[in-house]
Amino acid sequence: MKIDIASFNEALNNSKTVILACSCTVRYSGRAESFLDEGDRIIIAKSDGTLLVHQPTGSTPVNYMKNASHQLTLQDGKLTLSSRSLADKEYLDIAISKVHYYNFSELADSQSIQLVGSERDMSDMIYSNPSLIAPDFRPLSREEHTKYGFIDVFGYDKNNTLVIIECKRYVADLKAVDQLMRYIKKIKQLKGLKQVRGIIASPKISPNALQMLLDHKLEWKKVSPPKYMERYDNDQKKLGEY
């Protein structure tokens, strides 16, 4: 497939989004030095000067440039897409041997992604619905700052014992237990307390993490993050299962 160099560069200069599928080699110099031998790649040049080099599989680009200028030239009979970021002293050269496909368009998107079901959402949910932890749990605050980070939920139980809750939106592991233990140690020192309850709230927990909790007389509560935008529950029965 032939490529019109003039229209290609015009699209780049006019901050259009350009998508190019080609066989090429890629040489980069800047944060490090790298060379990627001949292969099929997907090149995406965005309107803000970002350039991404993707292989046919995987979600992470093998090379990228930010805030760069790009230009397609014909050097020694071979197309070369050069990307330069002079401020960061970064250089990327894509030597193209075959063009499979290319297109460009003026794209616009002013929206921000709406993220729900985060650990902060979990702490908000527990604060508003303390019975998720226990009928007698009385939440006091959220995201309490300590030397080691933010405690998700603070509160008291029926015996007025201070309770620290650490939320994990996926599977709680040994790192989560270690984090909770560090919070408890710090709070005991700061407040001069001998007893502090520690609870991990998560939809699942690894066997090792659960055993570590039990060994240190800590607790786990099964709590799933809110799914305001979930279309269906994975545990919901399908029509054919009734």
The other form holds:
Number of protein chains: 2
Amino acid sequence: MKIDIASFNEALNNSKTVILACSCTVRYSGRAESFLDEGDRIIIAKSDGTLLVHQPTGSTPVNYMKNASHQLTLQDGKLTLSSRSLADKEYLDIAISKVHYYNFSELADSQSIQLVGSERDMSDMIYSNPSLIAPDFRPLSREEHTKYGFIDVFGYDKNNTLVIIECKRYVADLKAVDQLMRYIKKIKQLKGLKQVRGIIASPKISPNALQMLLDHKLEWKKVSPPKYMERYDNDQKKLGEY
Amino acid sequence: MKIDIASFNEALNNSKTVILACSCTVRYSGRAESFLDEGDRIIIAKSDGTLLVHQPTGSTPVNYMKNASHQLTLQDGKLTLSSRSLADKEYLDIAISKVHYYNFSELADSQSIQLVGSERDMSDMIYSNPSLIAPDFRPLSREEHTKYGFIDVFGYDKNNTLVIIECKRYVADLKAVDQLMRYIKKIKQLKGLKQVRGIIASPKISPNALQMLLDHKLEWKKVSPPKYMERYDNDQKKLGEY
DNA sequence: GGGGAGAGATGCCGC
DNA sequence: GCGGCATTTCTCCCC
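What would the structure be for the form predicted together with the DNA, given that what you showed me was the form predicted alone?
Starting with the chain above, the whole complex follows.
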């Protein structure tokens, strides 16, 4: 397929979203260096300077650029799409041997995604329902970004011992234990406390992480992140059943 | 633009890569729940069951599916692209109000990317050039996946003290120190050693991470990941200058 | 802009 | 399959 270089570049420079399917090689230089030999790819160029190179399989782009400007050139019969981010010192060059098809249009989207079920939702839930941790647990605050560190929830147990809770939305791993231990060490140091309880709240925990927790006399409490929309949908279904 | 539902579904079911630009809403339910209100998006459906929903800005897909099967349906005048991954219990529905354009074709790509400058390349470099760490450093092995943990490089210094090196390709942070400390603790325990040196090798380190390192009598050595291709290019340029 | 941490993280490798 | 970990991580939030 023939490509109209002038109109293609005009689209790139006029806030259009450009799609190009082609056979090409890709060379990248920036934070690392990469080369991708000849093959068919889908290329997306967005108005914000994003450029994505997708192979026919896989969910992540094989190459990409951010905050870059792109230009299509034809020199000595070689068609090249170049992307440059001078600020980040990143360079990407696509040598195109065959254009399968391309398209572009002005796209408008002012919406942002609403998502439920994050770790933040989990700590909110625990704060509102402290009995999920223990019957006598009293959450004190949810100061994520304070001088004490970015702690998900902390409070006191029935013996007035300070409790630090680290939430994980899926499997808690060794890194989660590292994190909890680091927070506990810092809090002990800052508040001059001898004893602080540490709890990981997650639906699952890896065996090694659990072992490490127990080795350091820390605790695990099984808690799952909330999914309000799902509950809403289920409620709606139930209503419909009547 | 009108869409040919039968041929669209045939493309989805016959290993084609499908591109669709449209105005739509997106609902997802699976590991979490999400909703995205009306706006223009680019949708990519790959032959391996990947589905990506891209907004006109941003480098990451706003929604996505993996290992799913997709189907376009028209019911009561409502055009819907549904993606299902029964194995993962994930569901994504795109309600399409307007089709801007679409395209599909059989894409062939047997290449995989060659990348230089990773953490692995860095540990290889240190293993080959131990003087990057210290004049008398003797690397012993690069057993990344052993019972001792996934240690990048370890060896002995001039006093025959065991040295563990953790490489980071960019800024070493608190998590990197956590990791190094965990490895050291484990090695001390397994080998019954009293003293083990721990070194983070990275081009940069965050102030707090450096503080934490020094607090625990660990060390930082400034090392940058190699970029062979860049060097090759520079050599070529230099050659051209003569 | 840098630091810290989550993510529907993803992808890779090893067991 | 799970576990551990890097990633051109990306993204958000706060200082």
